[in-house]
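One chain comes next, on its own, written as structure tokens: the form predicted on its own.
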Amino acid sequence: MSEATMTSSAAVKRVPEVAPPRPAEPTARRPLPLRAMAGVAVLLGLIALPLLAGGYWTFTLGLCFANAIAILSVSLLVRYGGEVSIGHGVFVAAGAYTVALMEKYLGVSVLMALPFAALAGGLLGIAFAFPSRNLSGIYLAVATMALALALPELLLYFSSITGGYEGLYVKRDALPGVSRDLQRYYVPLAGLVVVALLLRQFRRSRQALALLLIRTSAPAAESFGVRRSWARLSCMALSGGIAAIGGALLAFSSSTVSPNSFTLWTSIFLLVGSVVSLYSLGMFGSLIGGVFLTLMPLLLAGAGDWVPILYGGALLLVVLGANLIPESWRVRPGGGAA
């Protein structure tokens, strides 16, 4: 046997034996969590609801969806900015009037005007947050309240543009070929689902962690290069943009906008809805707040002078009843379950 042949045989012997590849095992499927299954079931029920309910309920629930989006904007500011706003009706009005004005002067539908409404709300949030970046707590709440008080007067002052007391109409179809009742229901529902999904992605982002760090400890955050002024601007811009989307869809669902729709009480009720939703950033938590905000005044409409008492009692019942909910079901501050 030659030397080359012996060297080759030794090399072959040094090669470790390789186990034959095993057939690929099927990927184990994890069962969907009970919470996700319940969420999908509720969403499917909402999608199918117009087939069972009449026009009144589809109209009312469309308003609930739009109000739920506005409530999400307040909850976002509370949870990530650590601040309370009593003037978020201003951002809602910015979205509503953007849609109405674009339809009146440009002839575009709500779907075309929706990005511009969100942009208007975001820019308005930045315009308010920059001069008030050093305010916090009750001082910021009072500043936002001043915005809410001034808004109706501003809308009336520019009545040649805003339509004055009568306001403006939003009549153009968003989905050609679909009945107006179904549009008023499905367009706000789709908007609520999209906003909730975007907020879910936001909660997992580095920007969200930076905002939480600022809220928890501003000196520690600034030592990591996260500036408090940046946090205030970004949080108000995002919250204002979401509120404007809610306002745009609210204008589409109700077909009209007017100064009476955006008073100080509008902003206070949005804050109440956020409290009822336990500051949830999820779809169904915010929807509970939207339902309370929309349906409670309708249910109490015939109570006369008892309306404030019954409304306050219902609010106390909801808030105090939330304390009986197990801790694992509550919203965890900081972007956990919502």
Contents of the next structure:
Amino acid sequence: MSEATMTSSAAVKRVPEVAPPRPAEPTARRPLPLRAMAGVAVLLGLIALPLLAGGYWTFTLGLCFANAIAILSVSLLVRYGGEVSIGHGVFVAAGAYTVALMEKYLGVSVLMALPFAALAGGLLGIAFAFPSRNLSGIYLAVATMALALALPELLLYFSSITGGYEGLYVKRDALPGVSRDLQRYYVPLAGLVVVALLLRQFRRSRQALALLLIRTSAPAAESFGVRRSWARLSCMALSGGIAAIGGALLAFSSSTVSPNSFTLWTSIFLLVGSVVSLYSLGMFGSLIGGVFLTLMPLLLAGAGDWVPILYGGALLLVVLGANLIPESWRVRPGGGAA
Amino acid sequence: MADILGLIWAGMVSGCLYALGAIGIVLIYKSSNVVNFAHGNLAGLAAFLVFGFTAGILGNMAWGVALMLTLAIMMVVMAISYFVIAPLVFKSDLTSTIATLGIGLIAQGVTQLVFGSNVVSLDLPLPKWSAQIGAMRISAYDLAVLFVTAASVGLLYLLIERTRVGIAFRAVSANPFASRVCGLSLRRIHLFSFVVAGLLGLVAALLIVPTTFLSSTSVSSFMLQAFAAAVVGGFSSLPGAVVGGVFIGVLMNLLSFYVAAEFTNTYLLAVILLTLNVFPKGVLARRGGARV
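We have the form predicted on its own; now please give the form predicted together with the partner chain.
Full complex below, order starting with the chain above.
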């Protein structure tokens, strides 16, 4: 969030020690001691948590981590693509079904299937961004919405492969010799950390800069030789791939996939989670979204009908609240802080 | 071959309703650049209100009274939905579009909370008349749909072409900045388009109910058809929305009869993707392509 401000304040404190200020050090390269330490502390806490908490909590948190990855993919699309997708549940489903099908037919575990899941999600992302590559973002939103509504029909039709209403099971262990409860906790956690670190790396890449340039000014970007249609496709591919990784880990930690868990509402809720996390691309921001998304229905188990109202209210509150924050404080939609 | 006329006729009837839904979406998009994803849920809530007022859940009124009351409520609801997202409209299209999803979620939740998630049937007060012309079976319902659609579209046409607010609407959708310089209130035009869209959505939702059943999700999935119609017609063209609606209605009927009935949403997806590839700006744009 306020990454740049924290970076600069940390840097100011360090200045006396470094005698000649090195001129051309890129801002993003500076170490972030405070933030990194806090991050490592929370991470250690999460790693130690299964020693303290029971199986129920580790199971639920495993789902939170997987959901957080899916939320990261939505946030990536919003921040780098400036697009909104109402069909990300489909990319999550692509990952989940890839894992389940590869286990069923090839007998491989989730770790082997993960690259294929990511690939499937990425290709699917390209396939659905392609028709709207030269059009405004609403077309992508509508196309993904149609995709989300069509998915259950297709899954049910090909029920001999996809298991129909019942879905498929993901039973195979990823790490031999570790208890199943712990695997379902640690594998998604590791996935979340890896994805968050990769996104951090991505933020510093030329690719990310090009995408942000296109968001800011398409004509300027085109004059630098960066094409808008290419940006849409690459952003959707990346986002779809990450969503599929989230789906793969979701399938692993819930050990089952079924059409019921991938409806239009799944996709809309993913967007809600992304908004609640303020489109954060970091691990903890997305985790807040994931926890909100996973725990709220559990906490409100008796009041199922209140869940849409609550999610909708939270979405409006965050969106309107963020609008009230003064311009200078606000997180810029793309990249780091202003 | 004998069935085809009947299928086309039935498709045209339901297509009219998709057109009404699509016009609402296009009206809002043209004036404010917001894609209202809450449209279906709000229309569904309105249909449930009419059901509640007539079936004794919220009262036991005559049909006309219930309809008038719901129309009034719908105007208020649409005004409130606009004022909720109003602070965002000029800031970011993306954020305001996301906010409409929040409104949709709330409308959905309220519908479920008040009316439950059961499927109900809502009968319109129409005579049980029908006639057979060749393969076409024409019922009072069909004629009512055609008449109401024609009347709504005609009224909307007069409103947009002949009244001051209509001229202002056209000005704002053509060039918001210039209209503001000329002293038009953009907010008022946005509000106008939200309210009119809400009323059209209510009419469409009420008329679609007798063919399916009313459940808290049925109207919002009907809205996908409206979105597809809007895409086919080019997202910002009002005549396109009508053409797209009728096209979608007929096509869906033919496909579900001749191919398979369980794939409605998949067909719509295919239509949307195909249209975006072949006619990126809608079917009508190609025809008037000479105008630059």
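The structure presented is a predicted model; accordingly, all values stated were derived computationally and were not measured. Positions refer to the first chain, counted from 1. Take the two forms, find the largest set of C-alpha atoms that superpose within 1.5 Å, and that set is the rigid core.
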So with the core overlaid, does the Cα of residue 284 end up 2 Å or more away between the two forms? no
Determine whether the C-alpha of residue 311 shifts by 2 Å or more between the two forms once the rigid core is superposed. yes
